[in-house]
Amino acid sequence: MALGLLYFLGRGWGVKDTKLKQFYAINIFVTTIAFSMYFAMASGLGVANVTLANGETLPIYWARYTDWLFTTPLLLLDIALLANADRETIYTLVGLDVFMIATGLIGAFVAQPIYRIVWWGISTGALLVLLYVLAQTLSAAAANQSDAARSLTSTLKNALIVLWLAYPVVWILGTEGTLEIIPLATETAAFMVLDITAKVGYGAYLLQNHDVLKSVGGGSESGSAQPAD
């Protein structure tokens, strides 16, 4: 995450286009938050022990949820700006996203296994609604953009859908979902790989397309808007 942050800082240094600055700022914040929370987990500050109903103690990495609570709305903002979506769409996506993360966090701290699974179901349901809204509204919004912008929006949207669908699967199969089909170390590593792909990989692919990003909303290299025809 730190290397991703340095990459975005180095690549964005000296960029003057207003639209590009927005995208770089978003991805710099994403990797800054993720790096901070991962460092907290690595140093033992981002974990709490929850005692389950059977007396078993389960470590919960609450810093991971803090990471997701701030970074996932920013990732949605990335793709919403690319598609030139309206504010109502952005508010809807962010609201669903925050609800999804919050209910997942509640589920992680519940002592009864059955209630943990119920909260997982609520959170996963919110995710499915979120992805449906994302697929429908962004496709409609991007229809007014250039072919290149529509193509990039579609690629990133599909990548985000696939990656985000993997999170609840890892959760329910891991220790937090109480099924414990995969051990804690494997669960943590899986979340780490997903996070790096969804944050650093996603942002790096997006920011390689300077020409497309500058064309969204009429940005120009000097940072001023293009005059209307």
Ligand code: RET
Contents of the next structure:
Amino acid sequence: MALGLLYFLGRGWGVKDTKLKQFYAINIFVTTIAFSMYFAMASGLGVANVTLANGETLPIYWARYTDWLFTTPLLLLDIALLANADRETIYTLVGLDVFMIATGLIGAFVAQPIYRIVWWGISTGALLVLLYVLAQTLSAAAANQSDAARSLTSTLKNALIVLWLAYPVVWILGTEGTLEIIPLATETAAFMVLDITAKVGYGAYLLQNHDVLKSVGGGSESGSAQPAD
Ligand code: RET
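Show the form predicted in complex with the named molecule, please, the one above being the form predicted on its own.
Every chain and every other molecule in the complex is listed next, the one we just looked at coming first.
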């Protein structure tokens, strides 16, 4: 995450275009938050022991949820800005996203395994609605996008759908789901690969496309509102 952050900082350093700068800023925030939360976990902070109803204890890495709470809305903002989505849609996506992470966090701390699974179901329901709203928004936006912007949006959308759907699967099969299907070490490695791909991979791919990002919302001029013809 630190290397990803340095890469975004290095590439974004001399960027003058306001639109391009906002995409760099978003991805710099994402990797800064992730780097801090991973470092918190590595330093022994960010993990809590939850006692289940049967007396067993589960190590819960709550720092992950703090990371996701802030980074997932930012990752959605990347694609929403690329598609020039309106404010209401962005608020809807962020609202669903925060609800998804918060209900997942509740699920991770609940003592009764059956209730944990119900909370997982609530959180996964929010994810499905979120992905539906996102797909609708992006297809409505497609008509007003250039070919290059449309193709970038569609690649990022597909990557986002596949990667994001993997999180609840890892959660339910991992220690949180209490089904004891995959061990903690495998789960930790899986979340790490997903986090790196969904943050650094997705961000790096997006930021390769300077020309597309500069012309988001029409026109290639930076920032300031364009006067009507
Ligand atoms: C949780 C709890 C169980 C149910 C669901 C979840 C979804 C998590 C997601 C996380 C995405 C994280 C990303 C991080 C970026 O690096 C919270 C695991 C649905 C979708 C993209």
